[in-house]
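What follows is one chain in structure tokens, specifically the form predicted on its own.
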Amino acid sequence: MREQAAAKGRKILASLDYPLRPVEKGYANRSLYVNLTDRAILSKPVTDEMKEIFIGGRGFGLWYLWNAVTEKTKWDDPENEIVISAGPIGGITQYPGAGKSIVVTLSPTTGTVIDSNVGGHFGPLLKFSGWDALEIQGQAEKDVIIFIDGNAGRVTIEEAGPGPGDSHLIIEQLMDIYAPTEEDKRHVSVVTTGTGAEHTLIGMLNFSFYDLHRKIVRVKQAGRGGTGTVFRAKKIRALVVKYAGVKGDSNGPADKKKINAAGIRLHREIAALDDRQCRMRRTGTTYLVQIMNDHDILPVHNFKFGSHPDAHRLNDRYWRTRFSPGKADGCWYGCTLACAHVAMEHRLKTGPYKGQVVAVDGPEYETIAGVGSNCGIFDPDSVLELNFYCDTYGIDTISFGNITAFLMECFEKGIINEKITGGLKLTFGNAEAALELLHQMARGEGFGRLAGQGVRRLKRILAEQYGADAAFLQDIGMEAKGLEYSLYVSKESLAQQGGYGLTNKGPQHDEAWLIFMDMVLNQIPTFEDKAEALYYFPMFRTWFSLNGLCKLPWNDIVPADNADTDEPAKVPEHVENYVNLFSGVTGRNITKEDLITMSEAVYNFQRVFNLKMGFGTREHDAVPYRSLGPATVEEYESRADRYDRQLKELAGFDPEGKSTEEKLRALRKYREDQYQRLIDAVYARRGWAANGVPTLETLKRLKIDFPDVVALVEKHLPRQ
């Protein structure tokens, strides 16, 4: 490999050779930590204790960082870290959705951990090339590549010269040195981001992986919270692993037959029941466009409004029409959800690359419901051309969806104009005005430059510089914890409220989406059933992200009798199949509620690394209003029955005869007391204090009472 770099005209900065030896029961035993500014690259061992408490995956990378970084680290320093991992069970080829890699870091947009998941190849072959995790920290002096030849058993820190500054073009460069023919490129995986990363705090990571049948290196998105933007601040261009001989047993499993069992099991379930259910076979995600339209879920207008009557626009329907037919689309090997879609052969409109023909992964619902409907966007065309170039930029969908919409709204309330924004006619709907601003975030140019900064610091600035009023900015400001929303209105579901504001890491849905089971199907009408709900699913949903783990083919996919069990939410029978999967790989036996006990312990670990960064407690848990209610008169007009009667029945107001401002108080005051109810018992539930701080004993129970973890936590709990 050093003859090839340097015939590539590429320096070799430092290497490490290291033994090649299999992965036994789910882990390589060692991870590999690469050190930027001294260009230290070093193989530590993966301790029993390590794999006991943390598992893999964000519990790994949690661990590592917490060592790393100090109170006083920020998210652009040196010592910050960049931690990938995959997990005991990632890297099965048996069992849909097994090849999740996570991503840990100090995010630019909240100030504390980031955790985000992640499909592609890169976690599993990363795992068979002989490392648990890979911990990055330090800065380059100039952009570098690190290459891991998982089969020649060599790291190199490479550096890595000129080149282009966007995702899909590195990529393709890549390819040609590390992969130069069709067999090779099975085998190698890229990880890069692109120039909106550079020039924003929303910066995304793009995990690659090789379609065999389309003949095309496509991507997979660790996008929240600003993971790329750490990545360029590092100068990595790009991490490349290669690996060549994936097979069953690459993961060294304790129990093969167990696995084998589990994923018949699922395998059958989804060639009989996924053109029933959702059809992740053939749109993916996209057929949630058109169910949380119907449940008035469906964000439109920066959150104002839960429906539109041109969603059916962006709905599955289009998309089945458009996206690429009849081939396998697992983002890893043995996937047979195949979720993964894409539109091929989509013409560019606007941009540097106008006029190219490129092929566009997704969109995801995320994505549609992001750049599309909060935005008032109902184009297919210009969701796509809008997915593309935040794909290749490296720039977050979710969170420029909402920094979008949140703008829009500005623009048309007068708080910000086109003087301010550069001429930029922010308006909703304006497909040309939101692809105007995204190439100028990229650039970091222009009101682009601003708008990057996220909502959190927007909020500030229009208050601060542009004399808009603070309160009502925070009210319409969609993010938390300084991440910016998911995109489900939770207006009318208490318990998505507290699975929103009750986050680490801030309103994401990866740790608890409950809208239906309490909106739609009132399952838990009480707050100690909305409590248990948040304590349950969160805990159930961090697991996957400990193991290697896609969510998706847990509940998006169920058994034909699910709804005769006794909690089809949980989905039993695929409750069991992963305490089958964990056990047959590790060879650890395990109940169901050790599932959830080791959740617990990474999660609350999490909450107290947020004490250990300056929040994780009560205040930090508070959300913008426009996620528990109507925040302005054109909202509570447009359901001004649906308000009313909650006045009435709910909160012993009288609505008659009163304005609209006065009904906006008094369910605004409702419905602020219902959320603090909620945070009470949730709080209680989890084992937390009344400010939202662990408890000793939680702690002590959790095996997690480290000397610094019970010395912090002890500064913080609330006096007796």
Contents of the next structure:
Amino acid sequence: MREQAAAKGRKILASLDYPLRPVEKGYANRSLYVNLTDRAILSKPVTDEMKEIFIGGRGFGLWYLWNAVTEKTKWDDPENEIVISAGPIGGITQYPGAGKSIVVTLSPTTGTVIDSNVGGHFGPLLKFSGWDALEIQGQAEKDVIIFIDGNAGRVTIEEAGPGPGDSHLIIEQLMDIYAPTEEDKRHVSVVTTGTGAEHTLIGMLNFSFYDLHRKIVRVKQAGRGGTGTVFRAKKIRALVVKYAGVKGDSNGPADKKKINAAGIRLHREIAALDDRQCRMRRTGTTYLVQIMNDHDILPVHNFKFGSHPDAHRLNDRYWRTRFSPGKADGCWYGCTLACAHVAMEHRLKTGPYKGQVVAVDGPEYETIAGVGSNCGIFDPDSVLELNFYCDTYGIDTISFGNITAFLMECFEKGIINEKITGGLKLTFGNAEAALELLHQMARGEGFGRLAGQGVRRLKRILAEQYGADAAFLQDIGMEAKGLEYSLYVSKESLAQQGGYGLTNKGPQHDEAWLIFMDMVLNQIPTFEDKAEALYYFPMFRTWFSLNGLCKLPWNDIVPADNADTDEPAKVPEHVENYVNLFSGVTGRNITKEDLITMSEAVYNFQRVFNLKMGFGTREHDAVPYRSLGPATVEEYESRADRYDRQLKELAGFDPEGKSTEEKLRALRKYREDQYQRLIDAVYARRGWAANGVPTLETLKRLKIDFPDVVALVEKHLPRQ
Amino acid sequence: MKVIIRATGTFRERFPQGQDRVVVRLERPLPVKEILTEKLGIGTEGLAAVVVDGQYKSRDYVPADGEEVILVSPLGGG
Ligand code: SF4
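Mind sharing the form predicted together with its partner chain? What's above is the form predicted on its own.
Next comes the full complex, this chain leading.
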């Protein structure tokens, strides 16, 4: 490797040679620590206590970060870390969806800890190279590459030297260097970002994998919360891992038969049922577009509305014709649900790569709804173009979509104008303006520079500098805790309002997606029912991120007899699979109840981490009113029958003869009150005090009553 | 007697174009499974859940006159 670096004129700044040894029962039993300031590279043991309490993945990330930062640390301070870990199940090839990496860092947009779950091959190859986690601290002087050669047992920090700034070109260049032969390419994974991550706070990370069938490098994104921005602040150009030799037992499972059996059961189910269920293998998550539109929960025009007559232009029928067919699109070996599709041969019409023909990874539902319907853009080619540029610039499509939609609404309301935007006509549906805004973000120029600060900061900037009504901006700017909303309209589902508002990191659906149970099926009518769902599902879903698993094979495919089970929403057979996978890999026998307790410990630890960073209490679980109900006359009147009926039947308010403004106020009072009552119920169910702080009993029960945790919590608990 | 059958998600595609609800007239009570296969010619494979009045029911559930049965397809939500 020294030769490879030298051959490209790349200077090695530091290196560590380490002994190779196999992974045992899902763990390499050590983590790789790299400090970019003093160029220290260390091997750290993974302790039994870490495995017992924090499991891996997000849990390891939180634990390392907790020990690395103080309550004063900011996202761009050298002591902030980026931690990447796959978790003990991560890397098995027998069960679909087992190759996820989880990235943990302090977020530039929220100011507190963020976790982001991503596909691609990096996490598993890192583990098979001998490391359960990669913990990066410090800040380099010049751009560097961290290279882990898992076959040679060597880690190097290398000077990156001159090179391109955008992801697709960086990856192309690095693949030429680190995987010079066709055979090598499958053994290499690159993590990188682009120029957009450098100039905005919403930077994301691309994790690569090699598409053997099409012979192209593909990427998946750790999108949320600005991980890419932190990466660039540390002056990391890329992380590269190389490991040849992935086999069915590379993860050293305690009982391979057990995981084989679970895998075979799910592979068969997918083969038999996916075509009759979500068709993930053919069109991925795009099936959601039409369904969300039909149920009036597809975000349109900055979440004002839930459907649009043109939404069909972006639905799965279109993507079926546009995605490259006939290939197994798994983002890690063995994922037969294979939803990671690609649109080949998109000719770029704008930006620095105009005229070039590129392959675009995705789009997935969140991107289509984010940069498409929410911005009033229903032209699929424009969605592809935005998707490509967001990816190569290293910009999160969810945040970008929210920011653009928010600015479009501000523009249409006259809060901003062309003078302020530098000539951009940011009206809903103007794809050209959205693309130009994106290019400006990447260049760090013009209005794009401001926009790249994210919705929370924009609210403040527009109020302070342009005299906008701060309260109105708070109502319509779709962020909570500083993180932009993922793409579901929650107005008609109180449980989902909590599913977004009562999250640790901010409104991302990977904690709880309860809209259908609540709004369509009316299965959780009482506050207690909703609180139970907001206890179980966030805990259950946290477990995926501890173990390096993808959520999709849990409930985007279900067994043929699922409807006849006691709790179909939990997909009991798949829960049983997870119990078997965990014990099959680690040798630690667990029950399905243990699975929840494991997550609960980490989940509560993350809540306390928020507390440490100055958040984590009730006021930080506040949400913009638009996520609870209609914020404007226009929205109310677009669904007036629905809201009038609710006022009469639920709020005890007679809408007859009242102005829309009066009705808006009455509905708002009712819904805000409901949200507060929901918070009370959820806190009680989660074992938290009325101000949202976990009680000492909860910490004790979950065995996270470490002295510093207890001391911190005691400071914040209400006086008895 | 009549029973209302409502479909959500991808299951809607098995219903006549543009409809998510059909009213089925029955001479005698029948389990959901049979209503679907015999009266509507719709397979039950791939069904994630059956919900009646907010409660889960199995495919063998026999709906009462006038009841609405919701057929739930798998729907993870992103
Ligand atoms: S279901 Fe899709 S996202 Fe999940 S692991 Fe498989 S290919 Fe990747």
